[in-house]
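The chain that follows stands alone, in the form predicted alone, written as C-alpha cells.
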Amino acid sequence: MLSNKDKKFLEKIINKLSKLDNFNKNTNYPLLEKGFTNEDIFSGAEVLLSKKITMSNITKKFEKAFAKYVGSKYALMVNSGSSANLLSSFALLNPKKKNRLKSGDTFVIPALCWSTSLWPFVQAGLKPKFLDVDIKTFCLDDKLIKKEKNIKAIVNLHILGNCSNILEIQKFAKKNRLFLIEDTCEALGSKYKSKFLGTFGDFGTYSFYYSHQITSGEGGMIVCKSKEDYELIHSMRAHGWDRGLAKNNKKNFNFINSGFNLRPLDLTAAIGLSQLKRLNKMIKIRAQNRKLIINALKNSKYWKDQFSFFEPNNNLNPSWFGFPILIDNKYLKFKQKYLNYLNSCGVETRPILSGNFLNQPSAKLYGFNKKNEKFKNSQDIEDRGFFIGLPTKEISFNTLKFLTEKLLKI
C-alpha cells in the first residue's frame, strides 16, 4: 500500500505531467472530461510498482464487488466490453451449454445497435434478424419482439442508461425459451424497478471503456446467474482451461473447453475497483447536469424547440450515458453543417451508435438487408441525432452557459 508521502510525491508527478498533457486542451467541452482521479491513479501505481500486473487477485476482488453491487451472484472480468460479448454469444452454442443453439440459429437486434454488440453472434454462427426501435427510449420494442416466431435468442441494448420493457421481454423469452443477452454496455447502473439493468437476462455485458459510467482505459464484465454458466465462461476466458476452476485436478494444464484469451489485468481492475466505489456519485453528478442543460436550453430566450431529448422508460432510475440530441426536421438540412461548427468551437460530438446498422458498409458486404427492410425509428434517430457528453463532475454556470450558447446556434 502507498503511504501518504508517496501519493504526495505521486501527485506532484501528476500535477507535472498535467501540465504538459494535451488531453482535450482544444475542447471546451468534451465527450469525457478526464476520467481518472488521482486515487485511480494510485490504485493502478500500486499494482505496477508490485510488477504482478497480469490477472489474479485484484481482478476476483473487483468482480466480487462488482457482482454484490449489481446483484449477480457472478461476475467475470474480460478485457473489454466486446470481449464480454465475444464470450456469451460463444458460450450459447458450446456443448456444455443445457439447450444450446445451434449455427444458424435467429437471434434478434435492434437496428440501431453497436458493431461488436452484432458480430460476435454472428461470428459464433448465428443468424441476426433486425427489429425497430421505441423513438421515445432508442431500445427495442418489446411488442415487435412478440411478433417474432423461430427465433432463439434476443440481444437487448440498453442504449446510452435507457432501457426497453426489459420485465416483458424476459417474460417473453421464458414462455418461449429463448436465450436473453443484455448488452448493458452503455448502462452500468440504470435500475428497471429496483433491479440492475443486466441481470434480468442469462448474461449481461458490461464495458469499462472511456467515457463509459466507470472506466479502467479498457475492460469489460459478464455476469450470469447459474454456476453452470460461470464455470464455462471462465474456462472459455483462458483458453478453455480448468485453472481456477478444478480443486482436485493434479494436472495442471487440463483444457476442458475451446476458449480464447480474454483476460484483462489486475492494473485495469484495480482502476475499475476504484472508480465503482465512486459510481453513485457519478450517477447522481450526470442526472443533475441533463437537467440543468435541458432547463438551460429550454428556458433560453433563443429557444425555439428546436430539439427533443429521450426520455427515461417510465419503470427505470437511469445511469446517462452522455446526452443524446434530436434535431427538429426543420433544422435537418443543417445537420452537417451544424456538427462541423459545434465540434470547431470544441463541443465534442459523435453519432448515437453505430446509427442504423443497415445503412454501413460491413451490414451491406454479408448482405444483412437483401429485402430492403426500413427501419423508421432506427432511421430517424441517425438522421436526426448526435451525442455530447455528460460530465461525472458538476457542470459551472460558465460552462452551461458556453454549451447552451453553442447549441442554440443552429
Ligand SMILES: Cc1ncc(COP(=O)(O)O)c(C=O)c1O
The other form holds:
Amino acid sequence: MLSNKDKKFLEKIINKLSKLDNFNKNTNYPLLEKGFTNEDIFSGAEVLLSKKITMSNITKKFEKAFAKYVGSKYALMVNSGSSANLLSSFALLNPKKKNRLKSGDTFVIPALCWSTSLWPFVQAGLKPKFLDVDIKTFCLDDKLIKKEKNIKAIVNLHILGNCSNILEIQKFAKKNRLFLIEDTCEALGSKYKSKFLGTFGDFGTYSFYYSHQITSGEGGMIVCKSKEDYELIHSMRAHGWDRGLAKNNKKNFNFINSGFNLRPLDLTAAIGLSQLKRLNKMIKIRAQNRKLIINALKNSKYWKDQFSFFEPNNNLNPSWFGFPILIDNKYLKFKQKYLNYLNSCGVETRPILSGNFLNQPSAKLYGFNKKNEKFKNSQDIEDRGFFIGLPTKEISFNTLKFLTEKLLKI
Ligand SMILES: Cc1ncc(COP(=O)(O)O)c(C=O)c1O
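Show the form predicted together with the named molecule, please, because up to now only the form predicted alone has appeared in this conversation.
Below: every chain and molecule of the assembly, starting with the one above.
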C-alpha cells in the first residue's frame, strides 16, 4: 500500500508530466477529458509496483463490487466491451449452453449500432436482421421487434445512456424463448424502473474504454444470472480452461471448452474499481451539466429551435456520457461547414455511434442490405446528428457561455 508520503511524491511526478503533455492543449471543449484522478493512478501504481499485473485477486474484487453495484448475480471482467460481446455471442452457440443457437440462426440488432456490437454475433455464425430505432431515444423500437417472427436472439443497444422499453423487450424475449443480449457499453449506471440496464437480459455487456461512464483505459464486464452461464464464459475467457472454477479441478491443465484469451489485467481492474466508487457522483454531475447546456441554449436570445436533443425514456434514470444534438432540417445543408467551424473553435464533435451502420463499407462488404432498406430514423440520426462531450466536472460559467455562443453560430 502506498503511504501518504508516497502519494505526495507521485503527485509531484503526475503534475510534472501533465505540464509536458499536449493532450487537449488546443481544445476548448473536448469530447474526452483525461479520465483518471490521482486516486485512480495510485490504485493502478500499487499493482504495477507489485510487479504482478496479470489477472488475479484485484480483478475478482472488481467483479464482486461491479456485480453488487448493478445488482447482478455474476460479473466477469474482460479486456474490452467488444470482448464482452464476443464472449456472449459465442456462448449462445456453445455445446454447454442450454437451448443453444445454431449457426445460421437470426438475431435482430438496431441499424444504428456499433461495429463490435454486430460483428461478434456474425463471427459466431449468426445472421443479422437490422431494425430501425426510435427517433426519440435512438434505441431499438420494441414495436418493430414484436413484428419479427423467425428470430432467435435480440442484441439490444442502450445508446449514450438511454434505452427503449426494455421491459417490453424482455417480456417478448421470454414469451418467444429468445436470447436477449444487452449491449450496455454506453449506459453503465442507467436505471430503468430502479433496475440497472444490463441486468434484464441473458447477458449484459459493459465497456470501460476511455470515453465511457467509467474508464480503466481498456476493459469490459459481462454480467449474467446463472451459474452455468458464468462458468461457461469464465472458461471461454481464458483458453477454455477450468482454472479458477470450483469444480473440474482434478487435473492441472484441464481444458473443458473452446476458448479465447480475453483476460483483463489486475492493473486495469484496480483503476476500474477506483472509478466505480465515483460513478454515482459522476452520473449526478453529468446530469447537471446536461441540464445547464440545454437551459443555456434555450434561454439564449439566439435560440430558434435550431436543435433537438434526445430525451430519456420515461421510466429511465439515465447515466449520460455524451451530449447528442440533432440539427433542424433547415440547417442541414450547412452541417459539414458548421462542424468544421466548431472544430476550428476547439469544440470537438463526433458522429452518433457510427451512424446507420448499413452505410459502412464493412456492411456493404458482407452484403447486409441487398434490398436497400432505408431505416429512416437511423439515417435521420446519421444525417442530422453529432455529439459533443459531457464532462464529469461541473461546467464553469465561462465554458458554458463559450459553448452556447459557438453552438448557436449555426
Ligand atoms: C455500443 C457499444 N458497444 C460496444 C463497444 C465496444 O467497447 P470497447 O471499445 O470497450 O471494445 C462500444 C465502444 O465504444 C460501443 O459504443
